[in-house]
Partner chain sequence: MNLFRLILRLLALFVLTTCVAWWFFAGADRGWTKTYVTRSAVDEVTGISYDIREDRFVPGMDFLVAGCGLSFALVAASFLPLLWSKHKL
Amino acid sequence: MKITRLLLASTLLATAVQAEELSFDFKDPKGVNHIVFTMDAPLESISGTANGITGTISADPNEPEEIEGKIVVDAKSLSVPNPVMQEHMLGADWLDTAKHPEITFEITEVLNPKKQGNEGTADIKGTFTLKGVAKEITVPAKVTYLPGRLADRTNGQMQGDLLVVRTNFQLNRGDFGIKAGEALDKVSDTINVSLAIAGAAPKK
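Show me the one chain in the form predicted alone?
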């Protein structure tokens, strides 16, 4: 009887632990999620945005190191104010979005996690893929879990939780085969990336 009770308790505990993991969808129906990128060269400073963000992150709010998933950006959603520059950026000589329609970051490991209340920080290691070239990078991230706040974001239309991910990091376009070493006076090799995106876990 004691063994039966022990097994039952273990099963209930395992179920409770598994129930803590939530899946957050980063396809934002409001269209608010976006990425900001800047390139500051000696002759020109370029800044733009990308809003075609999708992907899913699974996370246990009680265990900041238990995060996995993938963020996907529609490369054609990258936008800069100058229309000629926009055409060049998306064209075959630069991002070649016709052949490489997605920019992705897939989480492989969470390092140095720290948690205080519903907020956590960590160094997120993952595989970043741009123009068909995959590189392992590590980015600092701040993750905020907002239980029950999906209703506030959707004006009461949906119930559930939110996960907000914030990060700033740098890439070198030359590492991804984007005109390496060319036009550096006008287009910096260093790309500064900033994002604050929210994922939703609706309650069923």
Given for the second form:
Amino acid sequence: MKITRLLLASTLLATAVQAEELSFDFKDPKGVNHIVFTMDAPLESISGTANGITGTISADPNEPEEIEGKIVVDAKSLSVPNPVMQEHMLGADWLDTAKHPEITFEITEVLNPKKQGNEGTADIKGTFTLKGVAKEITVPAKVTYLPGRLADRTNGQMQGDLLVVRTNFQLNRGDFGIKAGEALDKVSDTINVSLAIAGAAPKK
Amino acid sequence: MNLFRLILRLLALFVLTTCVAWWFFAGADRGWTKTYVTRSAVDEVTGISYDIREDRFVPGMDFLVAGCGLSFALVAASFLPLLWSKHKL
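What would you give as the form predicted in complex with its partner chain, now that the form predicted alone is on the page?
After this comes the whole thing, all chains and molecules, with the earlier chain placed first.
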């Protein structure tokens, strides 16, 4: 009887440990985490990147629908290769980074989660805030859980897990008050966004 | 006065040839001028492909147009003394 109780207790304990929620920090000193954005323009497509990404996502690898968290992008880290365009983009007429220094996405709901091994896909619904305008959007995401791989990334200095999130989606700049209906002959209204970020959950 | 005109026109020629040669030998980029270029790399652990930034000046069509415009302005300026002398007469 004692043995049965002991076995039951250890099984419950193991389940509890397995179902532990992990907090992944997306601050990336390696500079790998990045966002690519492209917009159509007459001479050539405008393509830029942003790498000032921070934020945390809490997730239970066994329950993908339980993801929650917030990703923050430093608006001043948005960069295009042309210096004049860069100045205009960050200036008051376009992104106004002096007044709105952050671009954020806060997860509110995970829809249609599908899990296969350590990979999963889902439609992630959340509040996207750009230039002070918050809108509900749903983005398709691919999430990869890499247990125990943090050590490989830190040359063995830290033990823990990694969570890789990838997504591609489109936004209309007009929806966020960025020259709505203006300069459409110079820059398209549609912004294509591609995001690939990895978060780390060090073992305590 | 003729020397002034000659200097301006030689300067215009120098600006034009420098801009065209610079643009051409820097890759004849038909896009916008860039102050950095990127090359792709892949993070081995996460599989994320990302861009590594390299500071490099790549003149584009705007650079070429600005050079041609400056050259044209210098040639036009070389005719000003002639117009002034005619105006005085």
